[in-house]
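Form predicted on its own, single chain, as structure tokens, below.
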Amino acid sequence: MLLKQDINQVTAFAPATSANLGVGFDIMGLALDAVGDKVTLTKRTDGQIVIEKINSITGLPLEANKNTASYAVTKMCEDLNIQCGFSMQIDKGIAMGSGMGGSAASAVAAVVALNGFLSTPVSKEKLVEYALYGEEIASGGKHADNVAPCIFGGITLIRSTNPMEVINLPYPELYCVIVHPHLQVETKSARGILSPSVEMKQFVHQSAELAATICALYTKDIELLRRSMQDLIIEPQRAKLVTGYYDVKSAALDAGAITATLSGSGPSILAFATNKKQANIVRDAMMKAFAEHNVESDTWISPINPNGAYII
């Protein structure tokens, strides 16, 4: 693969994301327009992938085969026969274990930055495939529900990962309320507690809710979205990982949220509102509910980011 000869350094930004959206475990997600990660790649001449600096409030591995960003770049270089090597700086804007796609964002920013060096850039679908190598070492599986919206923007549905097929779904104007309690839930642990089997009755009911949610997004039917975006399978298993989860969810719904659910594997909680004023009311109610359980929290109010990751 030929590299642009006049470029020595590229920085890319990748936004935070919210995966699953309740009904779409491992297949749906959205990009947020609030915080994100940056990765800067600089060409080397020795063929090595080296992390030179990580700006993060939490410790992250510097070894190239253990960090999501460097591992994704390594796999992309191997596949495309890029041999020069790169130095890397990672600037973390997303707290690890927050349920906001922190591991995915680092991997995505890294492969998007590398794509900026290529004379013929690869497709977004290929970028998802490369970033998934990084996501795999972080979470134990190649689930694209964070990576895909991070790259494509908007709300995405992953129909298939082999071959990769990502569908951008339409959506009404929505404001996302993200409340991140000062708790930490590791994705690997949160996946480890899930039952490997689902009752047929639950499967049928959840399939109906997923189908209705997609219909609601296409028709921009807020009331149908309110009725259908219900997680009947994953949420009951993971709620215990987040102190006060059901109280916070109830507070959001009582304050007028369209829906409220775990953001990814948590502990962050995602709620939807139809306007910014309502979003502020929902946020305050959720923070108050967490505070009643002696849990501090950070919050963001964000429209859905239609663009995804980009080169700075």
Given for the second form:
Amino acid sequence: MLLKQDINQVTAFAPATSANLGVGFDIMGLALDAVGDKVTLTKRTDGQIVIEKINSITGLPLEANKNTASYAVTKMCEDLNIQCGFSMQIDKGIAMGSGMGGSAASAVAAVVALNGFLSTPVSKEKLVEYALYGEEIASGGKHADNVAPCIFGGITLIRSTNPMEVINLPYPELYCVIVHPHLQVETKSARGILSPSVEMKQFVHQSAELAATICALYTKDIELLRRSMQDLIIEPQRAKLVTGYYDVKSAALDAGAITATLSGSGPSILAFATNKKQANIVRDAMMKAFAEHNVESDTWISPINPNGAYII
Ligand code: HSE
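Okay, that is the form predicted on its own; can I get the form predicted together with L-homoserine (HSE) now?
Every component of the complex follows; first up is the chain already shown.
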């Protein structure tokens, strides 16, 4: 694969994301406007992929085959036969284990930066595939519901990961309220507690809610969205991982949220509001409910971000 001769360094930004959206475990997600990760790649000549620095967070692996960003770059270089090697600097804007797609954002920023070196850049679908290698070592599963919205922006539905097929869904004007309690949930363990089977009755009900949610997004029907964004399968199994989960969810709904659900595997909770004023009310109610359980939290209010990761 040919690299542009005149480029020595590329930095890319990748936004935080919220996965599952209640009804679409492992297949739906959205991009947020609030925060994100940055990765800078600098060309080397020795063929090595080296993480030089990770800013803002401690405890992330520096070994190239253990870190989501460097592992994704390693796989992309192998696949495209890129031999020069790269030094990396990772600037983390997303807290670890927050349920806001931190591992996906680092991997995405890294592959988007690498794409910036290529004379003929690869497609977004291909970038999802490369970034997924990183996601796999972080969470133990090749789910693209953070990586896809992180690259494509908006709300995405992943119809298939092999071959990769991502569908951008339309959506009404919505404000996302993300409340991040100061708790950590590791995606790997939050996946580990899930039952491997689903009852037929639940499957039928959940399929109906997923289909209705997609209809509501296409028709911009807020009341249908309110009725249908229900998670009957995953939420009951994971709620115990988040102190006060059902109280915070009730507080959000009582304050007028369209829906409130785990953001990815948690512990963050995603709520939807139709306008900024309502989003503020919902946010305050959720923070108060966490505080009543002696849990501090950070919050973001963000429209859905129509743009995915980009080169700075
Ligand atoms: N779909 C994944 C899960 C998202 O819920 O395990 C993790 O961010």
